[in-house]
Each structure stands twice: as structure tokens, then as C-alpha cells.
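Let's start with one chain on its own, the form predicted on its own, as C-alpha cells.
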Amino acid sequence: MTKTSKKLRLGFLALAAGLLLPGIVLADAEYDALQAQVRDLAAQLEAVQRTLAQIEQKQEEIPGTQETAIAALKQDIADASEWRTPNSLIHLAGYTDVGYINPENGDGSFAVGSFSPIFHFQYRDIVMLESELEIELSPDGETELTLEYLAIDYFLNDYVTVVAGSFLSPIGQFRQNLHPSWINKLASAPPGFGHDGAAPTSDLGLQLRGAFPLGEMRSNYSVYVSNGPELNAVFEDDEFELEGIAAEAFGADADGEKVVGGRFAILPMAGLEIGVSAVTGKATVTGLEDEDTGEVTEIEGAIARDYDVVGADFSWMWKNLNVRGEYVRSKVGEALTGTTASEGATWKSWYTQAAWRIPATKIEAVVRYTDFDSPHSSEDQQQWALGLNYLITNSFIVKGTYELNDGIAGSRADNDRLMLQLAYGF
């Protein structure tokens, strides 16, 4: 019996006693009436006791029920929060562009630049897979699929990320940060910074990259080792001549030679970044190109040559004005003996670009000057590129670009071009 029921029993007994004591001096009839009243009170007391017992039983059952309900509720919350704060994240991004190109000495045509989906799969803040596919429509209507890069990024700590696989070349700024059509301010790449030899485009190997404070300044860096580039040569006038550098990620290292390189940049003030780059290693002639057909025949056993790249870049942002520039030089040493013996060759290019967003409008004016020097005089080019853009959104841009090209008369490098482009980043 609980304390509550005991108190009720005593209370009722006291009440009953208070009623019975006066009954000693009462009449029999009154005594009988009091006895009936006591019996009624006793019955009511038993009913109250039964009710109290039921309440106590419920009180003993409720805590367990509450614990079960609370545990189930916590599990429901945990299941729901897994979607709000998942361990794994999947992100699809990319870009595409379409346009119209009208060369000075040719026929204008509509063109599809590329469709480049970019995939990110990240597990917590530990590891991420990143990959970009490049799907292009060739002039003859064939669809070409290229793996632009595929790398696994291991976030070692706040200052170091380990990147393994195929990655965009960290030399300079254009290839790793600016080449997507919705980011590039003009409808074309600066001569020498595309797939034409002066600047490396991608590498397959191992890279360390990150950032750290340098006094009151900030800095960022990348250091990597990768499969070396491959060289193409032509056979002309009974001798070999270097044709170009294929400084792209290859799935296998044809000559077993590796290159080491990287970039280091400082940000001395808000809006300004200055970087320097370098690569050194060996490269080997692996293909002989037919000048008439463009077909490349594989060559084995050629002597490895010295391969060196140096570069510098800057970017300055002030209000609505962005000024940037880059310089890159790729040099291949000579080979005095062997089946592909020839002199060395140097490719170099530099550009300076200014882009101004007209205040309170969506219009942007762009001007760029580029000077590209190649071992082949027919490829040398000086270019002024003028652009006028309309930013429908920050990632959807209408671009109009006109190139004033100066090269050897009659060569493609001397052909001015008008380009219209719709570029969309998603």
C-alpha cells in the first residue's frame, strides 16, 4: 500500500470515528442510519483504493513506454539526419558551349564546342573523386569522347591534399582554372595555351597541393611527379625535325622517363596573386608525323632529351576590373645521335588580358594580346582579341569575340576570325 492510500484510509477512518462516537448517545434509528452511512463510506474507500492501485500500476508502466517511445523517436531523428548531414556527397557540374565561327578566308559555320560533365564523389572531409569527360563533335560529324582528368584527392590536413591520377596541369593559371568556356572571358584560348605545345595541359602521376599562411600574406602551391610528355617529329629534307610536344596525360609512360614540376604563388594583398611555375625531366620522340596526311607512325628506341618548362602568371582584381597575364616557355633539348637525331626546339607564349564589367549593367568588355613563338614559322602568331559579353547570369554568358591575327601571309595563323558563343556552366 502506498503512502497516498494509507493517508486516505486514515482520513476515512478518522471521519468514520468522528461520526460513530456521537452515535453512542443517539437513538437506535439514528444509530442504524449512521451504520449504513459508514458502510457506504467503506465501500467508497475500497473503490478509491482500487482506483489508486490502477493509477500506481499505470505509473509503473508509463516510464517504460516513454523510454521505448523516446528511443524510437531518437532513431527516427537519426535516420532523417543522415540525409541532412550525409557521409557521402555526390555532385554533378560541368559546362557546354555552342556558337558560330566565321574565319576571314573561309566559310562560316555553326559549331558545338564541347559538352563537359564534371563528377565529384566525396566521403566526409577525407577523400574525393573528381573527373571530367569531354564530349566533342568533330568537323566530320563524329562524336569524340575524351577523359579530361580523373583523380582521387586525399585531404591529408588543412594544408596538404594528395592528388593521384590524371589531373589538369598546375603550370600557370589558364589550364587549371580558366579554360572552361563559361569562365574564359573570350571565345578562344590564347595561342600557345591550348593543345598546341607551349603550355602543358594535363599530367598523370602524383601531386601535393594546398595553401598556407606566409606571415600576413597567403600562399598556395602544387608539386608533382608524372609521366613525361611525348614528342612528335617530321622527316623533311633528309633530316628529322621536332614537330610538337604532346604534354598531356598518357595512360602509360612510353619511354619510362618522369618529369617533376610545380607552381608556387603568393597573394601579397587582396585581389592580387603572383605565381611562378617550372617543370624539368626527359622527353622522347615517340611518333613520326606525315606532313601530308597527318598520320603518326610510332617510333621506338629514340634517345631521351632534356625537357624544361618555366612560367609566370599574375591576376589582379580591382572593383569591376580584372587584369591577368601569363608567360610560358617549353624547351626540348637536342639529340646528336640516334634514329631521330635533331636540333632542339622551343615553344613560348605570353598574353595579357583585361576585362571590365560596366557598372550597373550585365555587359563586359574584354581585350587580350598574345604573342606565340614556335620553331615553325608558319605557326608564329601575334593576336589581338576583342570581346563583348552579356552575362545573362553569372554562369550563362553570350560572347562576341573578334580576333585580329598576324602571322605568315596565307597561313592559318594569319586568319582573322569572328566568333559568337553561348557558354553555360552548371
Second form
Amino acid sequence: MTKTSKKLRLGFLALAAGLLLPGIVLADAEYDALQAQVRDLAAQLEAVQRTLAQIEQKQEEIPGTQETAIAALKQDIADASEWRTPNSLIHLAGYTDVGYINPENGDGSFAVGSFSPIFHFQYRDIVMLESELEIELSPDGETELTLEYLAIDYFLNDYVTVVAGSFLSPIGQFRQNLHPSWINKLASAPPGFGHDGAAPTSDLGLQLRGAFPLGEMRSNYSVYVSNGPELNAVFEDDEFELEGIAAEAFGADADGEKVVGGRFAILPMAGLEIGVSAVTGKATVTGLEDEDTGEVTEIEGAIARDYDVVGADFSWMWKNLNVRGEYVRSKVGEALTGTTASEGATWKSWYTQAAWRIPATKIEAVVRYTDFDSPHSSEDQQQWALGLNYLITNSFIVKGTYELNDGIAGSRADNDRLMLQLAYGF
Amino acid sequence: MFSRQSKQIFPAWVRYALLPALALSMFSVATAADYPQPGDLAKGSMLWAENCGRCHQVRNPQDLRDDQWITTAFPMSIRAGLTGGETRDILTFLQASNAVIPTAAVTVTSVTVATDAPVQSGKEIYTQTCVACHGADGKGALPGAPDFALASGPLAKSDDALTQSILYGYQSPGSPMPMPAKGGNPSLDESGVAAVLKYLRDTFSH
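Having seen the form predicted on its own, the form predicted together with the partner chain:
Complete assembly follows, chain above in first position.
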């Protein structure tokens, strides 16, 4: 080996040592840092284990913690179930309406129609008490309270329900199904189908009603016996004359004469219902109406007269179209003797109505024609009623109705009316 | 039934009125352990659509709780002339349809419509769950129900959007009442939704 090569080797070794030494020193520093980190992690793990052990120890010291929590949860579930399915259920429903009426001959006025709360008290699927009050504000500011109906419904079986008490008249459809303002598609009742018209409004007695299949068709029925109506007379031109039929529920039967009646309907296809109704019995004049004031005073000594009602109705629903119609005739016989002896009288009315919901809108157009015949020519009325409704929801409706009334000139029956109404069913 | 004395007390019409009632009571149905007994949901949706709208605008099932629907359905059955069985069917549908399912927490990001899914099952679902409101022709059987056959109708939307609408309910513009979640059928799952969606597109799309 030459001197030069020795020098080269030494130089090379010195260079290698110079390059490696800093790396070795750096590796030692990282190793130390990692060791310290592992020690820290081990310490933290020990701390966590200690904490866990303490928690477990505490849980063990409180016996039945989990069982207590489960029991509480079960109780909560049981409480919730109590709320869902008690034997007794209570429900407040009803409807109300407010509006503005502007007659052609007269001043326009804001008006409160009525507030009609309906109470439902039900015990399982056995019995229900249903009652509706009608609270109205009279033009002179007095609040009038009327019991619209109060009945106990005993659900005897799937086909028969016993209805006892005062109930809406099952004659036809309007009174029992359509009169609530959120259901009636116009702001007024068809002439003859309101109070003191051709159609009975309510009765007090016992009713059986229900439904049953009839081959491929469906059918429903109601039959009842009740106190029946009372009659009012007026003394005019030195003789008595029948003024009107108070065909609503009376708390006592003034003449002791009952009436029996009912309705039978078939549904030959989906959406179509056709019904017939009839009532027969006796009714007596119990009130004498003052010709000028309209006040009624009691009168005695009248004899019972024949009282007969016949009716027919239909309704048909097809997509956005709803068409219905109804006819009713109430006939009171003559009385040859008694304090209010007079000839008989007949009230009859019919209407047909079409309502069409404009597709993809909340707007509904309605048209109705009614012909009401009364024994008093001043009450005779033919009416076209046009309506445009906006359904904010399905039970909160803005209604605009215009009545074109045709009666004896100058009479109330001849006065056209514009009505705006807000109706809310709840 | 009536003694000689009772005959003197009760007039003839009372006897004749009570006899059928007493006879009918012999056939009265015993009260179930719980009430009312569950009805048929599919029949209930049809009966609801066919009967309630005859008199009034059909109410949104979500308007009332389950117990409130009980006290509403029973008096309505008297007014509408329904049998007890029909009343229970409608009640079952209403109680199944009034649940509000929150959509905020769950979002369907993608759904694959099975190309070989059985058409019959989609048709069956449609017939049982959807037809009462949407009609056999898809043009809408109830006021407010949209027309599937319209080019701009609901089927113009994506499968994801329609699946969301079916699963969580949807209110069409101009309709005062929303479609209930799953059409009121709680047993409808995502595969059922996919099947019925395929049926809708196959049957009503242009």
C-alpha cells in the first residue's frame, strides 16, 4: 500500500464518520422522545383504567340501577298507553261561522252565525253521548243558547245503533248531514230546509239506525218514534189559519200524540246514494202567533191533526264534482172542531246543487236552485244561489254566496243577498 | 214479555217499538278485549275516499290523534250509514295515516328502481294503498289528488324525489290535504316503494 492510498483511505473513513455521526445522534434523540411518549400514554391508560374501575365500583355500590331505569321506562310506556287507550274518551268538536250579509234592499251588516260546540263522551265501542249546543248572537245583542241535540248512542252491534234522546231529523240529508256551516257549500240553507220550513229539523224520541249490505249494494236505514212537532196558528180575517210547523224537538209531548218516521237509502255504486223518507202521526196547534209582532202565546183546546211528511234525496260524487238534490213535503190535515179549527196546509220544497272543485286549486264553484212552496204566498220563493269558495284547509273555508231570490215583490223572499262567510269546523 | 199490567201502562206503539230492539240485542256483539278491533287498512282507504267526501271535504288524517279519530268515526258512522265493520276499516286507515314522520333526520340519497321487479306486486300495492285517492286511472279520485298522466304531473320528478314523497308524505300544490306518509300503509318499505314507483312509470308515464 502506498502512502497516497493510505491517505486516501483515512480521508474516506473520516468523511464517512463525519456523515454518519449526526444521524446516529439524531436517531438517539427520536428514540428518547418516543420512549417518553409511550410512558405518558401508559400513564394516561392507567388513569383511564382507574377511572373505569371507580365507575364500575360505584355502579356496583348502587344495587339495581339498571333495573330501576328499565322499570321507569316501562312505567313511562304504560303511562303513554293509558293515554292512548282508556276506556273513556272525551272529545270536543264543533264548528263556527262569521260573515257579512248585504241584502239588495237593506243595509249590509257583519254577523256572527253561530258557535256550535259538539261534545262526544264515549265508553269503549259500546256507548256514546253526543250533544251539540247552538250559541247565537241575536240582532239586539242577546246571546241565545239552544240545545241542537242530546242523544245517547248505544252501539248494539255492527248493524244497529239505538239513538235515544233528541236527535237531528233523519228525514232527508240536509238537516242531519249538511247543515253545519263548514260542510254546507253555500252560506245559507236552501229555503224550506232551515228552521220552520218544510223539512223537520229535530225530534225527541227513540231511533234505531244502521247499515247493512244488500247484495252487491250497500244500504242504510233509520226508524224512529218521537214526540213529534207542534203547530202554530194565526188569527187573520176573523178566522184561524195554520201559520207554521215547529218541527223540532220538544221536551214534552203537549198533545200526547207520537209520530213515527224514518229513511231508507241504497248505494248502488260508489259515490251514489238514493234515499226516501216518510213520517206520519198527529200534531196539534199549541201556539197562537201574533200577526204583527210574531210573538207566540200558548193556546189550549185544539184537536190533533194528521201530520205526514214524505221526502226523497240523492247525492252523487265523481272526482271533483258533487251533485245532490232533495225533495220534502210536509202536510197538515184540517181540523173541523176545536179552538183553532181551520183548513189543512202543505209546505214543500226541493233543491238541487252542484259543486265543482277546480283541479289543482283550492277553489270550488257552487250553484243551487231551490223552489219553496208555502201555504202563505209571501213565503213562496224560487232561488238561484251562486257560490265561490276558497278552501284554506278542508275544514276552514271562505265562502262567497250570491242569492237571486224571486218571491212576491217587496217581500223578504224577493230580496237578493250577497253573503261572505268564514266557516271553521274543528 | 209484557204482563197484563204492563200492557195497560205501555201504549201499543211502545211495545211494538221495543220488541225489535230487544230481539236485535240478542245478536249484539260481545265487547272485544280491546277496542275497536283492527279493521282492513286497504278497504278502509277505499271506504274513506268513497264515503266521507259525499257530505264534506275529506279531513286530513293528521288533523286528529288516534283517540280523537275513535270519537269522530263512531258518530260519523251513524250519519254516513256505515256498518260497524266499515267504521273499523276507516278508523284503521285514519289511525295508520296520521303519524307524522320527520324527514329532517333521514334523507334518501339514491334509490335503484329494480328493472326486473315484479310488476304485479307494484300493482297490488297501488290497488291496496294508492287507488282510493289516485284512482284506477291515475287521474285522481279525490279533489286535490294530482293527475299522474299529465306530462307535467308528479311523474316528471326524479325517482329519489318521488320516493321521498311516498315515504314521508307530500302536499300537492292546490291541495288542502297532504298525502299521508307511505300512503297511510305503515308496512310499505323502500322495496315496496320502488315496486309501486315502477308500476306508476310503466302504467301512467307517457
